[in-house]
Amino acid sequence: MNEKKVGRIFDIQKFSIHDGPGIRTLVFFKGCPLRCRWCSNPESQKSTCELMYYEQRCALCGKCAEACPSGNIELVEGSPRVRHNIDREACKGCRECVKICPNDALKVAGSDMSVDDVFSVILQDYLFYLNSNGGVTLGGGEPAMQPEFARELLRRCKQNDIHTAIETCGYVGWNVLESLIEYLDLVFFDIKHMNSDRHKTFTGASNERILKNANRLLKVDVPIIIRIPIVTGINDNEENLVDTLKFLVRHNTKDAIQRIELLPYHKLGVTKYRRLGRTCELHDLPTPNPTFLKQAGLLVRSFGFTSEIMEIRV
């Protein structure tokens, strides 16, 4: 096994309590096959490293522009003040601008790390996993887009008796997902919309592959938590939820589903789009109606599933 294999990670979050049992370390993988318009981690979408600019920290000293070897950063006159102009497409990720910035106004989302690198961070909290029945969760982005690295990291965790979980959008080849199951104790699986056309409109891809993978996964001996994002005006209606629940009842023949989590849309990731030089299409979208969320939880339970409405968080 190549334990020196390199993966691209954009964050490692310790003391996570929402992504599996106990206290966990959440490893965020870079790259995702979907482009969900409500995504709260847009820095996870592209597989390339990306420069993020924190305008409120910037002193407009110009040191970053001077340091950039490719001339991709310039200060230009703007209203009401001078502003940065960053050519992110031409950025080579050398991090020279990040190193010289005195106020940490620039950051590169994404770092190449070996399995050893990531696992050394994981091991720092080993006692917390033991005392809380916690473990490690791979998220993103989509971990299955880096399957060999994900598999090696999961294998290392299992060798050390660390509970493992993965968060997946399901839009991956079944052979890839199947190759990871051997080393998984829990799978978080997203189902975003049952109408394939609307799914494609709001995520960039149809849902056929996702639903086929969900069907296959429910036949495998691994516990599953289904996650349904609730997004105002997109899937916050009873018809879509009922169709989703009927699908899950039909295919949950081995009682693999532990619970269904409802994830309300929030605006906490909107500022990240600005830091990446992008526009968040849903920046004006309100959070879901609390009454609907309550009714949705009751509806889930009426189909025989345990439901949980997740708190709003990034």
Second form
Amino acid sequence: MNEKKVGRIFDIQKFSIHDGPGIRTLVFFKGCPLRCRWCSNPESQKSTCELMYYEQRCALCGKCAEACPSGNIELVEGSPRVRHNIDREACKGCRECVKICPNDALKVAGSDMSVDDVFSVILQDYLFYLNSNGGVTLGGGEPAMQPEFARELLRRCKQNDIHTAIETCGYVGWNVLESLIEYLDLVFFDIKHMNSDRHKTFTGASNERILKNANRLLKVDVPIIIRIPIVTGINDNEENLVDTLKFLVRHNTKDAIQRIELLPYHKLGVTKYRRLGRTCELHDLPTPNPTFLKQAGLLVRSFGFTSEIMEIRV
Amino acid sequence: MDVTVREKDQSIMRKRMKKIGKKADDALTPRVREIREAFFEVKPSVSIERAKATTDVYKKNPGLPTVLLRAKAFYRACETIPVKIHEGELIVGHPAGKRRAGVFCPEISWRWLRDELDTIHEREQDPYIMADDDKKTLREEIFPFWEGKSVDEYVYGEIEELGLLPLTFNSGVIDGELKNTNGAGEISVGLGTILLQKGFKGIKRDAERSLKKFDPKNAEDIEKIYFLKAVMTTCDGMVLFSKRYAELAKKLANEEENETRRKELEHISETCQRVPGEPARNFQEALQSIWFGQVALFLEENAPSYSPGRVDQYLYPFFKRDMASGVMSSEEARELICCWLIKYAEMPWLLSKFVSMYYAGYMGFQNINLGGQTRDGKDATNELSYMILDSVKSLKMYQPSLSVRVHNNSPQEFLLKIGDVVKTGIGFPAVHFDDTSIKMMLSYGVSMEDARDYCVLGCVEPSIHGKLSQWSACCLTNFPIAVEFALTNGVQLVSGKKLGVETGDPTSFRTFEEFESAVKEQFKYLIRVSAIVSIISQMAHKRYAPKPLASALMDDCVESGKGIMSGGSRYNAGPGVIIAGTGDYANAMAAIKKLVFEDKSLSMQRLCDALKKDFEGYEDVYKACVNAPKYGNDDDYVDAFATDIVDFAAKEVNSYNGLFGKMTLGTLPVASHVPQGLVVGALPGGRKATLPLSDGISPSQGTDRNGPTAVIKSVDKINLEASTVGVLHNMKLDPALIADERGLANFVALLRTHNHLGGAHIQFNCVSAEKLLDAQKHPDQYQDLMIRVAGYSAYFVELCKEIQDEIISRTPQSRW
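Since the one above is the form predicted alone, can you give the form predicted together with its partner chain too?
What follows is the entire complex, opening with the chain shown before.
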């Protein structure tokens, strides 16, 4: 197997139904060029494999510390209890600690899989795709950060008549995106903020490249679903939404936008930060005001788009 | 009867269906609501009226052939059972004259009630109240007479003689008591094909005609003559019973001040004058007739799974005629349907404390079926199918059980409607897939038309209305105990008793194959013993509990002069051997193969030690076992064991002959996976000792981690058609997943794919764990919360805590 055709994947989720039509398999790519503060998949951001530590399951037996070949884990006295000190920068993701842990308190996010590996999982649900008009969605992370792997995977899907979709943050080289379009039936494209400074503050990067890519993408003949995260205090205002919608109307010349999905911020990712040894800056952030969400939906429709609020149902 | 819906009628019906479909959320009519509320106010009780009648007849007619005794006892019951018409009822009749009263049948078994007489009202699972006077009558007059004369005692004696009691009675390893402590049941008699068409008077005429063929000078004819006379007596009994209802209705009408109700009662009286003696002429007569048929079955024997079958097919001509002629509006039809459906809930199947652990929730397993194909292979869905689905949805009663048949051309609208009912959380309908079920029927040598016309009876068992006689369950056992015995050289871990055969010291197996053949050796023994007990039970029913009434409603019995217990039905199979724990078996085998023989990371000795200690002090072994591949995740490594053991079990079971056909396999343990779990120690898949086993062919609780598509894939790898008695697959589903249109469409795709992959059955448990936990704490607030317990519905708060906990522990499929 060609080395380049190995992808770093942190999850494959079957029976996904909120990421494109029908019943889908969602392949999560590891690595993202942005660092959105509200990210609910923080383990998707870094390209390296990362150790996740589930403190509640841990019995503090110390077996992981003994097992780590590089001595990256140590148990230190702390208050109120013993803590695990994990040198995450030095961790190579060898999984020795995961194997030994009797309580499943350690997990490594990210594993290297061949196209065959991933595709064989995809094929398992083939009939479900056919009967539901479903298919495969590449998400993450940013699939376009691993363009050759993504392209090969998509090619294999199309070879087998499987509907394909990608979820992209748009902060990638246009040539990369362009190289994937050939094998894509649907693109989910995120637009997070129209103000470049604020975009940079909250995601770590300015928005010019993203908007430019959006513009280009809208000229290509591929159906697009625009996704706008609605994050309290960051972009949950009418002004930003109106700017976004104006931009989209202006560039939607080929009428490629199928609908606009509003993704209200949720807290399901908060505990993951702790597991990664990071602090979630937004852990106190309330979820968006339902009234605003409702208005936002109406606003989207007033610009002639179909809108959908992708609420978490628990 | 040809109930084919002609093509040109289809479009008219579609329009009507739409109209009806929109009314799905209509509140129940006040009448139905009142009847429903009255039902919930009644506590289940034991009725001894039938027992008194039976005892009296047996006492006064010593020496009479049993089939005639049974018929006379039936007739006496028809004469003497109290009759009662409740406020607002449109469909009337009950075999005890009392809502939710179970019919005690001492000639089948009485010792259990003697033992429970003072505790049955307070037992944990399915308590029944009893009057003190009745207890006295039982103690003084009824029990003493039956000493040594019940089916239960005869079977017990024979099994004791063969030395098989320790393994088959109260052991939990093999449970052979079902057919000895209860009537046989498990049949879909021809209510639609025989009773509606001929009436009991017509059947009696057939019997009279048939009688002429036989001459007592021929030894082999004598039994046939007795049988036919018995049929005639039971037919007379039912005509008399319905006349008593006609008279009561008339009397009540005369006393009734309300004009509307008086007319209703007069109409009920006319209906009961007519049916079930004569053929039904209209929809109400048809419903009343098949309900009386149901009452008759319970009067003959307290038993499970008397299933009306494909009601939307055989009732449709009556429905259509009345709708077309305008004598009945769709509102009236709907109300009538509700009044009829509620009657099934009034009829509990009376059980001993021990058996009620297996069939929890006052279940009768009276299964009605909708949809599917016609005898000539067209879609059979009609507007009555939708109306009954809607009625079940708004009634939210635990009986009758509702099954729908799905085939490759089932209309999208029908499948969406199924989702619509599933999401209410009532646990119905059970979905059956035609291709696999039809294959099951064809393997019995039935005609293609009869196979297409299969119905579903009991829990999940495909059968043929009025034609196929097969006990679904006689012995119940489980797969994982064979693994345990192979690891202990035949010793049961929880008891220390040697119940299996000797297959050698587990550490002596050099290869996985050697170990696997030891497991199969153990399993063969369990099947052999099950077969023996099944045949003994069949023989006991043949001798001591012939069933003239049920036989009268089966094709060919009257013609041939042979009842169902003499092989008189058109088709015969079984009895079924029911096996639980497919998922646990696969997980156990996969763990041993991987850890002990492939990875060699665990020695056989250490595994056995860990299992003996229920993994205590062996946390590393436990973790390795838990992390071994698990069935239900579309992983061939482990799924192959499930496929293999079902094929193996089917071949093994089929190699034994019952009295009238090959014995058959069922992987539908109803609730038996709970009590059977109590006798199985820790398993190598990581299931701890005494916890419930996996039910049917469902994955072990909480081990399916890849969502519903993976579960369906795993399940459908099994050659399900080999398990001809039926398979059971429960899937817990978060109602939020099918809340909107998109969710419903995906739900339908899930069903269609399950069908294409060779699925046989699936049922959804559509309630959140939080709600269930709350219901445990506040049962009074959740009286109508219905929940699936392995293939059937029951009220959650009426289940014992163990079973409640088991339901909660199943993985919720909330990824959508």
